[in-house]
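The chain below stands alone and is given in structure tokens; this is the form predicted alone.
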Amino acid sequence: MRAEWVRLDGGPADANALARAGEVIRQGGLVAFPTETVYGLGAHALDADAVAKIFDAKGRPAGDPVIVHLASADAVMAVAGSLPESARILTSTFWPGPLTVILDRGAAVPLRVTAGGHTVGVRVPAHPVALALLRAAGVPIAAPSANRFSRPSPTTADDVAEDLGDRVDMILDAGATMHGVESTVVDCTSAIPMVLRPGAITIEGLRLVLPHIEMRTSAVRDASAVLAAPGTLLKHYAPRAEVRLWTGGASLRSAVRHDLEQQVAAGRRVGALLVDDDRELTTGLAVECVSLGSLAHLDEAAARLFAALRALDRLHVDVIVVRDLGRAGLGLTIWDRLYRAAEGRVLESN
């Protein structure tokens, strides 16, 4: 059965749609909804059976925890056992917004949410539809990205329908998301707060308020492992096509051009995922090219990333050639997503 698809336009009919969506959540159903990062697949966070439906719909491994979304920071102690000073500083600065803090799990949170662990990821989203849904439901909402597991995250309702259209009860469509990449995840349960997943808030931004924060990202190969944070498996955000991810120094662009030539010569259907600055690398080649925008505007590149990977999949390319855009600011987040899309296979230019 296909999901009820509701397009929200800010008009009076939205309130009725959101009220129905809130009821679906309270009754243990699944609602896909927009956040400022990507579209989420929501269920009643305090209902273990409802949360289990998320895992079934996505094909998500049981060891991959899901984030709990709240309508306001005032509700955090309903799902957390404590609020350390580092978390208080971060949440007072970045909530509502694309920041997830990992805290000690509150007793009300089912172990299904936390993959059996003793911590829980929590955030207050900034998207008006997400907040309105949370208020309409009146309960915390557990929500990973609304896509089949390991696929590129959805940034439009069309992406959700492509992956999960017959697996959810309702899709709330409010257009494309703003950031296009997931929230930054920070573990606040130890003395030194640790970034476990780079996201829409950069490490540089976090250090403005917590100078001692550190980074500890991981790439877990075993999909059956219990993860400390979502988005840390080695294979994640992956299109159907092979991703050839290039990094290096002065010869990087030449290496990308040569690889494009070689892939075309081998008879493969080739996709190029490039910034505008690199468009000449495809000159004279029979490749499908999708741009991430300007290298000077990495926020734009991040916002386009998952949509671009999906676009190239829809063009049925065999291989996607892409290069490192740097590791500063959002470049690190983009690198993290591409690294996992490539399953950790990185090509080095001379």
The other form holds:
Amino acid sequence: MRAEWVRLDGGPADANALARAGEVIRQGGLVAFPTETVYGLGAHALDADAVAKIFDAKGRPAGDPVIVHLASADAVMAVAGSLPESARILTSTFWPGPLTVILDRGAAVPLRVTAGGHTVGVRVPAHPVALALLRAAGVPIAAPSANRFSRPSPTTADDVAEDLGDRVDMILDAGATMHGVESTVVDCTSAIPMVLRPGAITIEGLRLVLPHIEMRTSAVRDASAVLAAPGTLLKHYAPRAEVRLWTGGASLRSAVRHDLEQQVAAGRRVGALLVDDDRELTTGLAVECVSLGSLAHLDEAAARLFAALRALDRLHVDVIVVRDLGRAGLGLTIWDRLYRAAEGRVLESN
Ligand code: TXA
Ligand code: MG
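Moving on from the form predicted alone, please list the structure of the form predicted together with threonylcarbamoyladenylate.
Once more the chain from above appears, this time first in line as the rest of the complex follows.
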């Protein structure tokens, strides 16, 4: 089966396509659709068989729960057992938008969605196509990112087709997504709300409305997170090439330059995933460069990150050399994705 590919342009023809996509969801099929973060792979969230197809298509382990998407915050009690105060504050501030809250599972939600657990991840996306699809379907939509398991998340319909083109019924194409990194996931079931995955909303932003929110440190650096939290497996967002992730202080840039030289000298096909500020690090070297833009605009760097990893894969590089862009704001989200792309291996300059 090859997916039906529908290009949406905001014109009147969209309504027809969206109505059909809603019907595909209601009938238990799979529709890939854009959100403001990344493309999602959607199925009827209250239909366990439909949700099972998501896991099959992605090659995703059954132990990793999927997020339930809603057209409106008003529908949250249809899928959740309760709405704690922390979730009330967060959702009224950030929905519709790139925030997923973990709540007690409502009885209507199949255990397939929650990977057998008592909690459910819920979000109201901000993308007009995602919202239109949710309204057309008239049911909650379970959707992980629309990539094959452990691959970088898709930020364009082409990325979706590359991974899943023959495994979904329909792909709704509305161009590149805005944030380029996934939603921030916050567990609201504990007394102190915990960030499980840094994402498009920064921790600093969350703290403005919930000052006591905490970051589960293992969410970013610690391999024990594999056991503690589903979906935080280290081999994640991984391109086919080996990722050489550099961190460090004043000597970081010279370490990156030295590594690029060494990799080229070793006869490898080398990719550099850098920022414009680092351009001179590749001068005179035979490397494929992809820039994440300026260090001063981390929102742009985040938006380009997964696309850049995929672009370097398409150039068939053996190795991708990349450096830490800092941990403040979206820097932390970018670090998290790079750390997983590098499968937890970090190189330190001294
Ligand atoms: O931006 C996004 O969140 C995108 C778009 C499509 O909405 N979706 C997405 O889904 O990134 P996925 O499945 O690729 O990542 C969801 C993350 C996983 O790390 C999963 O383990 C976690 O959320 N998650 C989902 N339900 C959970 C639950 N009940 N408890 C803990 N973690 C949960
Ligand atoms: Mg994913």
